[in-house]
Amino acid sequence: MHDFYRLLTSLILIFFLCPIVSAKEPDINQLALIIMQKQSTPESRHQSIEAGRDRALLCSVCHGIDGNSTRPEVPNLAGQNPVYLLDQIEKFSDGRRKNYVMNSLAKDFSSDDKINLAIYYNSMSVKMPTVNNKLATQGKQIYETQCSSCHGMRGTGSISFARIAGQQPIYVFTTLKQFRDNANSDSDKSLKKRNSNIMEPIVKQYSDKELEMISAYIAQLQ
């Protein structure tokens, strides 16, 4: 239950420090309350995990039955922050994030399906990927300087930012490269698969080699 109490603490801080939520953005506070309610007792959390496990059969071809990806270009979902993950499923559901397979699946998920999947994957343990240790060592300084303020020194994230520790390095590299390419392109962002007003300016300056270094460092975080 330590994840539940950490989530509760984060939510309290958000309500006191950030009481106003833009109408144009998903209400992360409301999503947090939904997740908290589902995990309010050991019994309800267990029921949600079991329901999520059944629903995850649809996702297991790519993400693995336990949330550890079967494909290097597909993200691990195991151990992901449940509020963040629920938010991303909602974005796939309504088209704010674009991926043909995910858009098709997510729009057919019920509200309970989405919540249960987020809680189920959060309950799974991450299996550490194979990492190039030399690249990881080289990426440490960049990560701590540019990434840790949002994702944390250990990559654990928060209700608003992804847990990235132990993530597939090829997936991380591909995503960072996409953000970089977005930042350096004048094309319509609404047509792109993934956008971030936070990430794009940060990664704009980095070479492919530096993105590989950052990705390797993230992958070995535990």
Contents of the next structure:
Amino acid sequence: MHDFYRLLTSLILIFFLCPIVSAKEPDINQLALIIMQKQSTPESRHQSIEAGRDRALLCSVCHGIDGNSTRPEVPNLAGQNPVYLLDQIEKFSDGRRKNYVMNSLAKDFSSDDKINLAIYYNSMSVKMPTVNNKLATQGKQIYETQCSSCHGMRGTGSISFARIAGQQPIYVFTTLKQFRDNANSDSDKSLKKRNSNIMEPIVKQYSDKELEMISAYIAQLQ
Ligand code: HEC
Ligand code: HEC
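Cool, the form predicted on its own is there; where's the form predicted together with heme C?
Everything in the complex follows now, all chains and molecules, and the chain you saw is the first one.
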């Protein structure tokens, strides 16, 4: 009798755990659907923003209470595409993207926390960072020919691509350098701070100077 209950418990566990395991890396479409459902009525959107604001207190030292970063190496979250935000929070929480603070914070979030934070930050507006105008002018041509097809002419992104307009130039520069250096290295991808099969080949051939120009151009896009 005892064994029967053990077996039954195992079967029930397997039944419930399988969908969780296979849903571990949700794709962008699944995340988009979750965000859409959460904002399906003005009331549910409002509740989500309020709950997100509560949670965001933890984040404000670095990202600012309104999602405008207080430090050059920290990205702005204000106005960011909520599907992109949710995707990145998921990546921090399961370790696909690595940053000590972000990994420790994100692994304690419930699914609801993650969604609410994404919707909250999306509802805030971006404040423009200070930019070196000479560099920015030099970055325009590369941006328009190589980047705008996904991130948009004005850098506003879309449902599946990050908004980059008004992003902190030092953060963008560091991020692009990471993608470039990954593309030019043979070492184990899973140990890298951040991977992207899409971004890595795109920035593979740029010099530091060119990445600086592109980062300045992106930062002044409104
Ligand atoms: C101690 C500072 C610090 C705190 C506190 C912090 N973050 Fe971060 N966050 C960072 C840094 C630094 C990065 C960039 C990591 C990198 O370079 O990849 C980041 C990146 C992110 C990103 C990715 C943004 C992008 O454009 O890709 C999201 C989303 C994010 N944080 C959300 C949060 C949330 C939500 C909280 C609060 C629960 C929080 N962070 C608290 C420092 C912090
Ligand atoms: C084919 C589509 C595509 C093109 C073209 C493209 N990107 Fe991206 N970009 C992406 C995707 C997808 C991501 C998200 C990567 C991830 O999952 O972390 C991204 C992420 C980024 C990020 C990180 C945003 C953040 O908040 O951390 C930056 C910065 C960026 N791209 C800049 C550029 C620049 C500069 C160019 C041109 C040289 C460019 N991208 C061209 C698809 C594209």
